[in-house]
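Below you'll find only one chain, the form predicted on its own, shown as C-alpha cells.
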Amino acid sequence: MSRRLKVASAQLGPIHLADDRPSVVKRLVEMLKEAHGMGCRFVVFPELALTTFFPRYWYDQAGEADRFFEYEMPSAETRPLFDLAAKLNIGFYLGYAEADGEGRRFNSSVLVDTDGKILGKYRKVHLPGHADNRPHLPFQHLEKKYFEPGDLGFPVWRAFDSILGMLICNDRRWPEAYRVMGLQGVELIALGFNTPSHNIYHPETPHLRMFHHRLSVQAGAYQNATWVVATAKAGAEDGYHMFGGSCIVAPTGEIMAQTVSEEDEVVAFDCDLDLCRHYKASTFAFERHRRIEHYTRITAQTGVTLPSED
C-alpha cells in the first residue's frame, strides 16, 4: 500500500494594517476546520500569515515595527490555532515575523505536529529587496532592513509518515534551496509566500510574475522528486496588490490543485508520497548521476565571474 498524505493549501486574502491578531487567527482557525473537514492531515498557511506584509513600509523610529513580530510561538493570541490542531489531530506550517529574544529578527516558519507541538523552525535564507529608504518607489521591499538572513540552513524532519522541509517566498527562486533538501530525501516542501503583483525594480507583466512563480515551484518539485505545497497571501492590502497562485505540485512537476481567487481559500490534494521514490530511483537518482567534482563553483563564489576576454 502506498503512503498517502492529504494536504491543504490555505490561502489568505488581504490583511490590512488595521486588522488585529485575534481577527487574523480566527480566519486561520476557520480554514484549519475546513481543511479538517476535507480529510486533510497537514495544512500550509502563508508567509507572514499573522500580519500585513509590513516590509513594504519604512518606519523611521526604533520600535515602530515591533507590533508585527512574535516574541514567542505560540503566543497567547496564536494559542487557539495550536489548541485546535491538537483537538482535530491535524498539523500545519505557519509563517510569521520572529523576534528571538536576543535582538535578532527573522522571517520564519514553524512546522507543527498533530499534537499542536512545534516540530521544527525555519528562517528565510534568501531575503529580497533593499535596506535603504527609497521613497520614490510606489512601495518598498524592506526585508533586508527588518530581517537577518536565516541561520538554520535547510533542515528536514520526519513527520506525517514522510520527510518534510520548509521554504519561504523568495527561497523558491533559488534551486540550491531545493537541492539541499533533496539531498536529504525530502518528500514534501511547505512553502508560504507574499509576492507583489508588480516588480518595483524592473517592469514585468502580471502574467510574467505568475509564470516565474509557477516555473520556480514546478522545477524545484520535479528536479528534486518532491511534493511542494505553495501558499500565498494575496489580494490588495491597503491598496498594495499581491498575486495568489497557491498550488500543490507533484514530483512530476504538475500542478495538482490550485486556488482560483485572491481571498481566503482552501484547496486540497491526496498526495502519493511513494511517487517521490520513483523519480528518486531513476531520473534523479543523485548517487548515480551527480558529478560534484564539477559543482565547486556553486559554493566557492557568490557573484558572477566573467570569462577572460583574452
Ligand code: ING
Contents of the next structure:
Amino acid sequence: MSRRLKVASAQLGPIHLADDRPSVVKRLVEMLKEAHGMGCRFVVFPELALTTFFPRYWYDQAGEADRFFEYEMPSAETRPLFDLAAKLNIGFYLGYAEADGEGRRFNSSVLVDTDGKILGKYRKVHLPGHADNRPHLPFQHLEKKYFEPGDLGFPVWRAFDSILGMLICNDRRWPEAYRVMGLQGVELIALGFNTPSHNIYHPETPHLRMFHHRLSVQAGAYQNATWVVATAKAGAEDGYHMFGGSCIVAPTGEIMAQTVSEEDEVVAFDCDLDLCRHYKASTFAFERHRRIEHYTRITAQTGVTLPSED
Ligand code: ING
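So the form predicted on its own is up there; where is the form predicted together with this ligand?
Below: every chain and molecule of the assembly, starting with the one above.
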C-alpha cells in the first residue's frame, strides 16, 4: 500500500490595500474548510498571504510599511486559522512578511502540523527586483528594500509520513534551491507565489510569464523527484495584475491539478508519495549519477566568469 497524501492548493484572489487581516483570514478559513471537505490533510496558501503585495509600492518614511509585517505568528488575528486547522486535523503552509523582533525582516513561510503547531519556518533566499526608488516604472518590485535574504537555508522536515520542504516565489526559478532539498530526500515542496503579469524591466508577453512559471516548477519537481504544490495570490490588487496558475506537480513533472480562475480557488490532488521513490532510485539516484567533482563553480562563484578573448 503506497503512502498517500491528499493536498490542496488554496489560491487567493486579490488582496487590496483596504482589506484588513480579519477579512483575509476569513477567506483563508473558508478555503481551509473547503479543502477539509475535499478530504485534504495539507493545504498550501500563497506567498505574503495576509496582505497586498506591498513591495510594489515605495514607502519613503521609515515605518510606513510596518503595517504589512507580522510581529508574531500566529497573532490574535491569524490564530483562528491555526485553531481551525487543529480542529480539522489539517496542516498548512502560509506565506507572510516576518518582523523578527530584533529589527530584521524577511519574506517568510511556516509549515504548520495537524495540531496547529508550527513545525518549521523558511525565509525566502532569492529576492528579485531592486532596492532603489524607480518612480518612472508602472509599479515597482522592492523585495530587496523591504526584506533581507533568508538566513535559514533550504531545510526539510519529516511530516505527513513524508519529507517536506518550502520555497517562496522567485526561489522556484533557481534550480539550486530544489537540489539542496533534493539532496535531503524531499518528497513534497510547498511554494507560494505572487507574480506580476507585466515585466517592469523588459517587454515580455503574459503567456511567456506563465510558461516560465510552469517550466520552473515542473523542472524542479522532475529533476528532484518530488511533488511541488505551487499556490498563487492572483488577480488585480488595486489595479496591479498578478497571474494565477496555481498547480500541483507530480515527480514526473506533470501538472496533476491547476486553478482556472484568478480568485479564491481550491484545487486538490491525492498524491502518491511513493512515486518519488521510483525516480529517486533510477533516473535521479543522485549517489549513482552525480559527479560533484565537476560542479565546483556552482558554489565557488556568484556571477559569470567569461572565457578569455584570446
Ligand atoms: N515575484 C516574481 C517571481 O519570481 C519575477 C518576480 C517575475 C522575477 C518574473 C522574474 C521574472 O515570480 C516574486 N514575488 O518573486
